[in-house]
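First comes one chain, alone, set out as structure tokens in the form predicted alone.
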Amino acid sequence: MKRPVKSVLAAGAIVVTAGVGAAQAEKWDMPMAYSATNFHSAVGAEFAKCVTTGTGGEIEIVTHPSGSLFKGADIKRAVQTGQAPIGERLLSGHQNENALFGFDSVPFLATSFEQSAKLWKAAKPTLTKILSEQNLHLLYAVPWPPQGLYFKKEINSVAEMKGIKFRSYNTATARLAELTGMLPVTIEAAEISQAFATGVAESMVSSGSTGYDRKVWESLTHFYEVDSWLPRNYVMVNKDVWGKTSKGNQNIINGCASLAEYAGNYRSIEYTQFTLNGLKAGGMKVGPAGDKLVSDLKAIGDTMTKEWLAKTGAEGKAIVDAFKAMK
């Protein structure tokens, strides 16, 4: 029997408990950009609870999804100035500012839950430094599943998406509308729904999950599942803020940390499939793109990782020889 992603948090929240002795309580805002449905805002929802039980009421989390405290885009830097204590954001959201952050966004290069923990666990250590720099401490960091494409008609090839309204959400994705001639369009994820049913976007590359949630079967008609990456969500905690965190409650926080990024996984995973069914079902045509439009794309492919690792140097190169070495 496969144990609920909910059980095993609460029963973390007992585990890493322990002498946690009388303090002035602490409430910590932790704004988040996907709905409260989304996986990812469910299990930081019980990362929070995690939290709040296992250090005694001392640190209470308070998590905002659907960008209801910070818009997406702003959460990092909320975050990092101490207008919220912790957040959520997309890694690869953050490519504009360095380009490693986009690490999990070179397109074809990890494109399985499996390769994508070894990306991970290629990339980390430079990601970790980074964000410290920027007076960020990582917490976890949980894949979306694969990313597939959305559309509002059937699509063969790259020449048939000329001039189609995609919406994008990291210089990734707005880089990729600009090489297969679509017309990039910055959207959060809390305004998708609206944007397609407005007619400012007609199409998106995003997991199944994003469309599911959205219920973009009201707007979009075909989703072709073509696999080509898997961008990670990572929670972070301002640095000062957590300098002044009791070691104790440090203690407990990674335990919860830890308990949240493997129920992250199970629960991306698991949800892979029930989220491409439920868009079937709400009569989205679902299924592989067809050769020519993979090959079409893994040209693109080629064209993105070489650009991406141009940008990223020594260090890009790095990343992606550790992880190919891994067996």
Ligand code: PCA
Contents of the next structure:
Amino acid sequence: MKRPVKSVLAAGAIVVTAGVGAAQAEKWDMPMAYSATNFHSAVGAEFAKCVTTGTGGEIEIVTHPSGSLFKGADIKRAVQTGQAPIGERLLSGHQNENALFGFDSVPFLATSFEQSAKLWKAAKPTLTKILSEQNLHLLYAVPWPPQGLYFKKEINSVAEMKGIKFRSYNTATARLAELTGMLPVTIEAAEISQAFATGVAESMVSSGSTGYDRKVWESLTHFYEVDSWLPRNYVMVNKDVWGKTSKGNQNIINGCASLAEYAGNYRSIEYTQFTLNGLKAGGMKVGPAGDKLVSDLKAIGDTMTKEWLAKTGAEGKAIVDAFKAMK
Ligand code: PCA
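Please supply the corresponding structure for the form predicted together with this ligand (the preceding block corresponds to the form predicted alone).
Now the full complex is given, and it begins with the chain already shown.
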């Protein structure tokens, strides 16, 4: 792990040389759940470079996308326990531990990038505190594009979804399946192409981005733009590791994290239409959900919102109230 501090040649030929007496170099392996080509992973790789360059190589971050170091579901535990110093994960993936993690998967609460940014502002202090109590320091978070529904046939109402095998990625998506009469099966994004090809799953709610990354047109035919919510990925550091990091390096990491959050948000917006076009080019029918499907889904959304508020109590209500006050 430890090796002498060395110069880092950044893009544009800026040479950063660590001073005499600089701390020993550390390598931080950063597990990530999504494919290397996905924009979250690309932003994570830029963030890693920024930190490596900015700290003059004192901290070298090496990203491991596609769940190659730890599978998505195991990344948080790995960082909490110090098996990995830093990592990225879907925030609402922890909804089963604490319903507050699902603030960004409440149907139709925040349905655009603008609203998602406000909701994040409203929720961030609570989420930061919960993560801190779990030995995690929150660095940055980036939204996925708006979520829509994928199917292998035309669907015009919730009644037509009955019995369909549905790939879920968190508690909210599993609940959505139950309430629509579908059969939920949890599958990581890294494994969905195979799940659809073999018929283990026939439908999912996700962004155009994930469908595009996983080439789902090889198995699926329809994507309905529902804009039900925009879930976030976040980057966390083990708190003990963070506590041992020098103030100067913490500042550099925070600066790189702010840049990553900004760039990630921008790329997510840009990627939305690009990936919907990609699904079309792959042969899928892409368009807004019909009126009946939308009104059926809104009714289910109301149920899920009530359930989430009942589970999260005063803290959940405070997030929603703060968000609504920003409008
Ligand atoms: N892609 C991720 C989470 C949300 C999204 O758009 C997934 O499907 O796993």
